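Form predicted alone, single chain, as C-alpha cells, below.
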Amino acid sequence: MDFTDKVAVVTGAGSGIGRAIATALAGNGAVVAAADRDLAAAEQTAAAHDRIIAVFLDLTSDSSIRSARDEVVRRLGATAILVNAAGWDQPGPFLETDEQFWRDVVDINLVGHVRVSHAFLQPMIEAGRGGKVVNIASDAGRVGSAGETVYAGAKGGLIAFTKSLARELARYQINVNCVCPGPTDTPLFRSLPDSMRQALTRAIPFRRVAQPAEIADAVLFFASDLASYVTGQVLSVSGGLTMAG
C-alpha cells in the first residue's frame, strides 16, 4: 500500500495499537503525527521512524485538540487520514465502579473520539481533496464483555458514531469506518490478572491474542484505496472470539 506523502494523524500513538498504526503508515509513506497525553511516549514512536512526528493531545481537552489540529496543519499540513485509536480502561465488575469512572471511559473511548473528529474535519474538508477516518473501537461494542460494561457501552456509541458519520460525509468523499480488535498484545491486556489473560486466549479459535500490527493491518486497509468504496463499515479483528453479524 502506498501513502506517500499523506499526512495521518493517530491518537494513542504512544504505545499498543496506536504505535503499530503510526509505524505501519509510516513504513508506508504517509507523514504521520503521533498523538498522545504521553508526549514522551509519543516521542519514542516518532524515533522509530523519520517520517513520524509527536504531538501533545489530550482526548479530554478540546483546547488541546484544537492545539494539536493547528500544530499538524503548521508542520505537515490538512490531515488525509484520521486514526482515533486512542483507549482506556479498568476491568472490573460495573457494580464496584462509580461515576467518575463512568465519565472517564466514556470522555475517552467515546467523546475524545468525537472531539478529535470534529477538530481535525474540518481542515480536511476545506482541502477538498477526500480522506480516511478510521475509529478503534472493539469486540466489546459489537457484542459486549462482562467485566467492561460500560467500556462495551462507550465503543458501541463509537461504533454509531463511525456509521452516522461516514453518512454525513460521504458528500465530501471521506470514507469513515471501524476496527474492532479482541483481544491484543498491548500493555492493558499485559495489565490483566493471568488468569484471566489465559481464559481470554483459550477463548479465541487461534489460541491466540492479536499482534497490535495485526491490527494495523485492517487499518491500513481501511485507509488505503482500497477502501475507496467502503464507507460505513465494522470489521472484527479477533481471532475468531466474536463472529456474529
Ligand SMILES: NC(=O)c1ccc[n+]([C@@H]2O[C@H](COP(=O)([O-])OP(=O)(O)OC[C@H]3O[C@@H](n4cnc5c(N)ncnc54)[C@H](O)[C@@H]3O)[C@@H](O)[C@H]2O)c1
The other form holds:
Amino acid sequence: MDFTDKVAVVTGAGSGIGRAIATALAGNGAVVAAADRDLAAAEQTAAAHDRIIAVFLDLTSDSSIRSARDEVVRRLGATAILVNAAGWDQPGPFLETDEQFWRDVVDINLVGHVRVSHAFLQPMIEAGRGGKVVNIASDAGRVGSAGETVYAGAKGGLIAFTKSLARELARYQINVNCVCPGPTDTPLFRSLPDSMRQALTRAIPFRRVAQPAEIADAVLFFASDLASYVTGQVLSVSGGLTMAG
Ligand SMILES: NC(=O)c1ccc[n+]([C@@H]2O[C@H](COP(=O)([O-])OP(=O)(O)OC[C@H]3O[C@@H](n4cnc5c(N)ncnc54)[C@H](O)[C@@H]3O)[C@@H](O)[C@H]2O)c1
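How about the form predicted in complex with the named molecule, since we already have the form predicted alone?
Below: every chain and molecule of the assembly, starting with the one above.
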C-alpha cells in the first residue's frame, strides 16, 4: 500500500496498537504524527522512524487536542488520515466500580475520540481532498465483555459514532470505518489478570492473541485507496473469537 507523503495522525501511538499503526503507516510512505499523553513514549515511537514526529495530546483536554491539531497542521499540513487508537481500561466487576471511574472510561474511550475528530476533521474538510478516519473500538463493544462493562459501553458508542459520522462525511469523500481488535499482545492486555488472559486465549480459535502489527494491517486497508468505496463498516480482527454478524 502506498501512502507516500500523506499526513497521518495516530492517537495512542506511544504504545501497543497505536505504535504499530504509526510505524506501519510511516513504513509505507506516510508522514505521521504520533500523538499521545505520554510524550516520552510517543518520542520513542518517533525515534524508530524518520517519518514520524511526536506530539503531546491528551484526549481528556480539548485545549491540548486543539494545540496538537495546530502543531500538526503547522509542521506537516492538513491531516489526510486520522486513526483514533488511544484507549484505557481497568477491568473488574461492574458493581465494584464508581462514578469517577465510569466518567474516566467514557471520557477517554468515547468522548475523547469525538473531541479529536471534531478538531482534526475541520482542516481535513477544508483541504478538500477527502480523507480516511479509522476508529479503534473493541469486540467488547460488539458482543460485550464481562469485567469491561463500562468500557464495552463506550466502545459500542464509538461504533455507532463511526457509522453516523460516515453518513455525514460521505459528501466530503471522507471514509470513516472501525476496527475492533480482539485480545492483542500489548501493555493493556498484559495488565489483565492471568486467569482472564488465559481464558481469552483458550477461547480464540487460533489459540493465540493478536500481534499489534496484525491490527495495523486492517487499519492500513481502511486508510488506503483500496477502501475508497468502504465506509461506516466495522471489522473484527480477533482470530475468530467473535463471529457474530
Ligand atoms: N490490547 C487489546 O487486547 C485490545 C483489545 C481491543 C481493543 N483494544 C483497543 O486498542 C487501542 C490500543 O490499545 P493498546 O492495547 O495498544 O493499549 P496500550 O495501553 O498499549 O496503549 C494505549 C495508548 O493510549 C494512550 N492514552 C491513554 N489515555 C490517553 C489519553 N487520555 N490521551 C492520549 N493518549 C492516551 C496511552 O498513553 C498509550 O500510549 C485502545 O483503544 C484499546 O481500547 C485493545
